[in-house]
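Let's start with one chain on its own, the form predicted on its own, as structure tokens.
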Amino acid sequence: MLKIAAYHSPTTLIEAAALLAEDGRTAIAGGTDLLVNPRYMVGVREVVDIRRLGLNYIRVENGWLYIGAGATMRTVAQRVELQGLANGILARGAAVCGSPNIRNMATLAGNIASALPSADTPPALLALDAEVVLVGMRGERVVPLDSFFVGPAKSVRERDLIRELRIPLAGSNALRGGFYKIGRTAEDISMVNAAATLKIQDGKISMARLVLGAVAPVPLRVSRAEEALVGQAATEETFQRVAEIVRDEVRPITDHRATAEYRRRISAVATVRALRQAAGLATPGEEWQHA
């Protein structure tokens, strides 16, 4: 049983970093993972609330989109800047992360910090080449998100605090995106999710990113599928061929939500539907994500 002995509410990043340097402490913003995430159940005695650090922001500056660690899923889902980025790929992921009450409290940074393979927003962020800005007693460091996750509920963050996430905007006007989630219900965590970004010139795909969640120990960027997409026409036939590659590449597990074989099969479905969205080929029934 979780027993919290102390609550801290720092007002500066330096103070927060010093607090988190001690064993037995964890940062919270919305706090929605505190009771349901098993990694918090062992060794956590104190919480460090970061809501007074002034990190509730989303801004565009010098060719980057910055999302502070205090920005909630609801804010991410509704901000115009994110709805317009690659067909709203990240906004879509945030919009199906839990219930409305959860989205009002949960933060995008918290979804990344928990490092769960089934999290809804890491695939979209990876497809957008996002970076994580960490702050700790050693100072500030920037980690590409594709180097951040190291295993289920494990990352390179250690005791550092996520200050913000940042997304490069160079060339983003030509970027098309898609996100598709398959879950038991609209509010349940993903059995499989998929995010794709494409650049299409003269009907041919010139750049592709394809990332799946809940099919491997960490969000899985399917490089072989990306290579198969480049140079090909953005058609249903191409996407179905790529889906077979994805089916071979994923490494799902069996749990109480789905078997490994079922996840393998629906990973192909999620892939095709995300790619259709990115290519502007989705039917109205495929524009949103839960099954």
Ligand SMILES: Cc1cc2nc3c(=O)[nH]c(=O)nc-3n(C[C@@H](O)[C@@H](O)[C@H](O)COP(=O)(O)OP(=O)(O)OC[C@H]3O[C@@H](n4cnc5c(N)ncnc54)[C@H](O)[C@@H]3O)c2cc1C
The other form holds:
Amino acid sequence: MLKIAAYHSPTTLIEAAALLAEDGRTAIAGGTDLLVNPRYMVGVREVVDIRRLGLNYIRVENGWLYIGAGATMRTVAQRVELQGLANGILARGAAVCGSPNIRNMATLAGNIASALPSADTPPALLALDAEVVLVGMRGERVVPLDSFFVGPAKSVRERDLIRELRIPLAGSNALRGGFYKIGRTAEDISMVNAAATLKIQDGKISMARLVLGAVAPVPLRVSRAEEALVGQAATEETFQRVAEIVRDEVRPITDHRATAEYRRRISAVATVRALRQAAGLATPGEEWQHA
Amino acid sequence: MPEVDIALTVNGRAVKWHVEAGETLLEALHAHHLKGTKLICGTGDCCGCGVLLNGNSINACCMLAAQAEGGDLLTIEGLAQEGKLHPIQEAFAQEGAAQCGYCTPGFIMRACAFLQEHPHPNETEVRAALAGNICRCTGYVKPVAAVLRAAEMMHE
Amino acid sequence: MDNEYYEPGGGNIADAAHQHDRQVGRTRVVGQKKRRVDARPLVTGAPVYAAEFEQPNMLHARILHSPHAHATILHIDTSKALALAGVRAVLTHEDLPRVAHSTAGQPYPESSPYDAYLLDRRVRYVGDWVAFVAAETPAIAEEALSLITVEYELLPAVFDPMEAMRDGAPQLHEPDITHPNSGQHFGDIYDAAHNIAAHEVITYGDFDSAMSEADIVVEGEYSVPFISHTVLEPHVCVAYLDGYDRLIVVSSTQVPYHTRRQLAAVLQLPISRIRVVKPRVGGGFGSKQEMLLEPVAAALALKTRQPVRIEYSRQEEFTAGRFRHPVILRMRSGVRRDGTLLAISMHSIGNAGAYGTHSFTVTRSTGHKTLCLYRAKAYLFRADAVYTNLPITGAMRGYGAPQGFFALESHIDEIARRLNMDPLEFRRKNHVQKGDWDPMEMVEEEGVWRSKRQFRSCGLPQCLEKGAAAFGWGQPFERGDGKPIRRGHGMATAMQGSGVASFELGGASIKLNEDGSFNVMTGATDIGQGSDTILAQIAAEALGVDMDKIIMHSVDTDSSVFDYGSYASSTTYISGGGVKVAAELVQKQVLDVAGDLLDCAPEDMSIVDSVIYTPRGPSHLRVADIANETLYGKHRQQIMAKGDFWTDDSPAPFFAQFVEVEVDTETGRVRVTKAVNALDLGKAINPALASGQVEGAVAMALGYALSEEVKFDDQGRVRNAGFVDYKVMSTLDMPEMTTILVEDTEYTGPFGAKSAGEVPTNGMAPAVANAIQDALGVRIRSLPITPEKILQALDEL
Ligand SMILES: Cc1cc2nc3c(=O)[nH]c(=O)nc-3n(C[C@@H](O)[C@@H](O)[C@H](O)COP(=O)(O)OP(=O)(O)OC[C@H]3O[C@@H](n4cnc5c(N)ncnc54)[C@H](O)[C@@H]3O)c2cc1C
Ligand code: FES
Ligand code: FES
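How about the form predicted in complex with this ligand, since we already have the form predicted on its own?
Next comes the full complex, and the chain you just saw is listed first.
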């Protein structure tokens, strides 16, 4: 039972944005964070359901892949467009969010909106250079996901609604990806996760993005590691060297899931394993995934 | 508490429910004497409150009842037809897959959604499909066997 | 080759065998994979649990829990809560009689200290009870809690048992607890000044002298964590007053009769005014071997004279429920170079939490139920259960044995390795044998010490043989040497009891109906393990009818035969024994009438599938005909009898666990890929239910091995009060499992049965630790075996 004074179910974006512009209101999509974690209800008196806004789409248009705020993790995990993109890293990130029932409810946009450092889709989205399309009373704005997260459960979103996430497809055919999650049991919140995308030309890495989750207050792009990858051969030695950089760069905390020291160590492991996949040195099923 | 009127189909019957704005779907089911769907964790973690909404298996404890407006809801109570057990229920009974039975409705509803999409699953697929359903009694051996058995029965 | 030093007790196994009624032959119902008698309601979501029970005008209760680990309540103001519309009652310690008691669901007098009060002026852990509220809706009750203001005086708290035992540590309980039966020798705290709730020493033989003969001495310290039963149906009950003004309590409990008695004491009501009803129960595992919420609902129902319902939330289960004792165990043993075990010692210190429910018996069982697995010349077991300001630990499946076996079976593995012996061989050489006497059960009679427990049945050799064969023990396998993922094999063995020797009573009354069906009114408490089905099979077999002629009835203290409840693996052996006695008496009554009608001596007759047989073959009479004859004909009477069973014995089921693990040496994650579980349960009354018990127990034990632990912050607050961070095993964490049932007939048990419910929880944790040693060459001595512990151990290599 949520302690709320009203439930709104707008059917247009304008209505929704207007409702959300007022104090004490928050959006609800799948509800898998909102109804479970009291932190999202602090100061909230009314909820605005955003699932009747016709945002359930995933579509490709003008060189962009658009994922509407209504799209669930299940849809994201199963759509061919996403399974084909950079070895399907986003689909795979979505496929390990909670249980099948949770994935039927939880939205990808919600996973971004709730801005948890341990969330499983931000690393892949960041590695794919995604952008967040926000709608508010002042209209629409597009924020690169890179500058979206501010801290645990904090983002630049303010009261805006995430209408969709979009991923540039230009050059994505050459994009190879990897994703690796480490939980305590097969189905768990990540102790650490990592996503990587690479472009490899003539055996050399020409572009690299490497993102780790649950190792810092926000999903962490490790620029120093990315720089160290570019120009190098896509080999085990390179990846081991980069893993050392990651180990230094991460800023994990100790909590009841894992100690900072342990997270630091396995961030290096997750890095190597994600990079190996991206370089075609390992297939996702090969090194056991705990999900 | 402010209230909301919702219209939906529950187990094939059109109903109009008067629910509180903040009430979960699970609480609404219980308030309407549909108690087969269990409250076990209340935080989405065990799938014990699993129901089918528009054919998708979901956890009734982490969605608002108001969000079910217009939906087609199937709960464990709606599975047996005219007193005859659904093949999944029959398989759970035959295999001894329900021990204390408290997790059973959630397993059966999840299996129901899963078998609709995967009529010929193998054991690995069944295990993955049930990964979120917590059972403390069975060690999952018999529930997994029951779902495989049910798949067979549904083709017989 | 066997360990020949072992010689406690004396006597002859044949004595017991000859007492057996030799009836264990071909059975028709027993031994069959019968469908559960409650299968349909369970798979259709029928409202058959206490959680679903409703009454008109039912109020909803909530409990105010202490936010402090240790404090005195100076003042409670309930006026604002009482003024809230919809609130019907608020109770604090000022409103309730202060009756010292134990909440342990044990026979009277409980072997647990009387250190609890329904509500007290002092709170002793974060989560302890401060006040009760009843209101028209759960939401109002919750709001009322927030309106109660409590002024606390904080007291120093202690969380570590070692610190708690020191001089000058904060003391949790007063030594001179006044209880209703003071003056008698029970209910006492062992050493209140040092927070020692309970203490036990068990010795056999001359330990020092046995050790002095040893070629090798092996020592080790082990620790096991604070874990939760995580029953899926939380504690829940409804209390109301009926048309006779009696208090009816419908509760999810394992111990209806003990609860009735304890409720009467705590509420100061006569037992005759209370009726406890147990519907279907959604799991217990020991957490419901307690009086927990019943007095809360009852006190509020008495106060408001309205029905009151209370259910723990998952959060409350994880903070103010019951838990398994965490224990530190020190092992020290001596062996000869040829692999003969000479002496074993175990010293255990358990954390009882804030109240000592089950603390003596669980702590005692840690050694008492385990060390007897091995033959030796001498044994030494010392144990303490220590109060701390943490939530309450009590009974949990295995009842102390899982703690003991983790230490013992890890230790045995270490010994075998030191000797360069196959751990299986070492066990074969030293494990207890059929006919042996239990060195942990020595009693003095007329100046002579003798053991009072003989292992008349022991299928451990078969468990080892069949288990090893199915597993491929000793066969070469891909170890993954030099690779990040390594594999290892490990094993462990275990035993348990079947009921608590001398502390059990169970059975049933059976009554014949005119259609030839029988009501079996048992006090045995089905909590999901399926005892109603097992008992129906036993009744059907002994009566000579099919299962569909048996009508089971859930426990109701007004109508069921007295029973100690469901714990200590007792239902099949004890209650089943009683059911069998009752069934035989009823069958005799039926045959007396039939004999008269057929002019045949009853002792020459039998019933098969409801048909009355004479030496000439089937007669024209069926059981229903006899029923009609007795209810409407000339032999008018109600055919009915009761049977009960009690014994000063507790036959041991045996278990062998074999596992293969994979360890990711980079992340430290461990996965069990293959498990073979071999159980000697005497007789599988229902093989499907028996294997279900094993599989569930093994899964639970796997969580114990790898992931489960309730964690606290430095203020004694639980940090992971939910499934999201208290990780139990899921379908994907489970290994490929093979379960083997071995039937070494226990002559004293119904149809040869012993028990199955607890013993399989004992093997997995040590087997995993042993397999990790095999895979990596490191020894992890503390549960759960987390990835961090693995990496740490690898670092130290
Ligand atoms: C049992 C369980 C297991 C889980 N396991 C994982 C896991 O393994 N990995 C993982 O990453 N996550 C996991 N999650 C969390 C995951 O389900 C959520 O993060 C989910 O993606 C949030 O989406 P939602 O639609 O449910 O959001 P809601 O709960 O509806 O909303 C979450 C927050 O985001 C806001 N919000 C939602 N949508 C929008 C929008 N379009 N615009 C603006 N604000 C919005 C809401 O106001 C709220 O504050 C788990 C959750 C549960 C309950
Ligand atoms: S009760 Fe809903 S998921 Fe557990
Ligand atoms: S059968 Fe009891 S929890 Fe699954």
